[in-house]
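Next up: just one chain, as structure tokens, the form predicted alone.
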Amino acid sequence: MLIFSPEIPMSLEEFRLLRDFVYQYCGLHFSEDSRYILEKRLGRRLQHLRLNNYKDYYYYLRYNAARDQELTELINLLTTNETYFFREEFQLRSFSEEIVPEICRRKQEKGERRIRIWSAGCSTGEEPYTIAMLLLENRAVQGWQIEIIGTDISQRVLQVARKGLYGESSFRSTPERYRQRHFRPQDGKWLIDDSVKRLVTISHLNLFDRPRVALLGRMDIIFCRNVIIYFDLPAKKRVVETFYQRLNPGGYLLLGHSESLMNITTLYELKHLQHDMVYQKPLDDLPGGLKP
């Protein structure tokens, strides 16, 4: 007969097994000081699955027929997803007033009228919908084909993103005119308008899954804000190099204000815009991501 303790202690060996497994799967890094975080967050899964210890949970994640479903539960428990509309205003001003017009000019010279943007680690969707609202009001892309792809590894947050229904905390830095123009009240919250939603595709994606990431195709701009702070150095290098492969020459990578590529890679050029500093893939980059 199994006896379930309300708190199952995690040994150091078990912590290292699970830590390394999570890291290899998705790049999330947990130091030994954060053993209690895994113990606290995963303990409820042991009880739910009627497992005696974390080593059994590790083998469940590796070999059980239901491992894919459990990986979803695991990621939901280990990721934090704090975000809101119009986060980091200065960078968004650079996006609207400088980056988008520049890319449009360059594309028009080649007879193109399509712009593709990837919001990587989009959480509950506030970022890709913010991008969509800004583009709807940007004259530079009027009449253009706009494609915004929001991805995240957590299925839980993607369900919120697809629904598009938000509470007050998501509007903490949103100019009121955007709420009045692009949302309508519903059930005490605010539902985003279909004119915004139709510009955005929400998809599940693990940034460490390179074959699936490659299916996204080439992008003009990649937003990945406040995501790589959860990775260690090798994982950061892997992810930003993946972004590099996905960007068109001259494309932009927009990170969070607390994030930098210093000591990570020299592939990108740091560009000083009027409102912010951003990273750009060199225009002279050759196909395949190789510099001349």
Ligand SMILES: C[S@@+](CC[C@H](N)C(=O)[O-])C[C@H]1O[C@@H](n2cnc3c(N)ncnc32)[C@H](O)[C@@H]1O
Given for the second form:
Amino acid sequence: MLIFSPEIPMSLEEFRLLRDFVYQYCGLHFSEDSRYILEKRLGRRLQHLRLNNYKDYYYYLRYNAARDQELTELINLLTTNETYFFREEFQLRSFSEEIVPEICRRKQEKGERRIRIWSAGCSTGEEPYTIAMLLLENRAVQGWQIEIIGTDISQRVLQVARKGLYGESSFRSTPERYRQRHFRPQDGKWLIDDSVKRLVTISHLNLFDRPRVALLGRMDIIFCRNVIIYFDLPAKKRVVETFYQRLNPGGYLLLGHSESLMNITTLYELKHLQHDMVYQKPLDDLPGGLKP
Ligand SMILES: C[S@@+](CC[C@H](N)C(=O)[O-])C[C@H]1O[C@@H](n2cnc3c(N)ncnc32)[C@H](O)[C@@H]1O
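Switching from the form predicted alone: structure of the form predicted together with the named molecule?
Now the full complex is given, and it begins with the chain already shown.
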């Protein structure tokens, strides 16, 4: 029987190989002083796969027949999935009171009654379900077709999102009436109602997989909160440009409160709403995503 030491040391060369591989794959950026983080998190995989060093793990990720499955494990270990319902209250107020009514007015003038919202990097689903709960009580979209698409690169979190069963910490900033109205107790946790669930589609998607992102079609609003903080500048640029292509003219990009597009792109207009500042794709933009 092979005995593995609990911590297999990662050389600088191995760190660089794996770091570059991860970056190319999904944009997650690990600086050189975070070598120990990769070592700690990926050590378990080496043991599980009975590999002797990180170079072998790198070759496994590149060439093994089971590489897709291992990529899933790798991503599950490297992503930070912290989230909860009704995160960032001021932005959600702007969303309900200003953004949704504005988009609806514009669409109605063209005879449209469908709104499409993407929660990009939705983690365990609290964000897209919060959007759904807010829309269920928003008069502007009564009788409208509502599509909310929640996507994430981690299969592990998506399993939770699909189940819709949440513990206490997910409710840390949820007004109690929402829990009473849209959840029922199950196994010491809370199960979300089908009336909320059916507005949301949960899908696996890497934001750097451009052809697959394009299949999502056009969006009216994109929430991408607390995701791009983990990317470096070129990766941030790539992702927010991808979002630009996906948004309808006049559509909104909502980032986390600690994130901004300063020094990343000038494509969007910064709009000061009553409760928050948000980014909007200019209304005069052409459908292909290019200004006239
Ligand atoms: C901290 S959570 C944010 C969850 C939620 N948006 C919120 O603000 O509460 C970040 C999520 O981004 C996802 N993520 C990171 N890189 C990604 C990529 N390249 N493609 C898709 N999702 C990614 C992670 O798996 C993680 O679930």
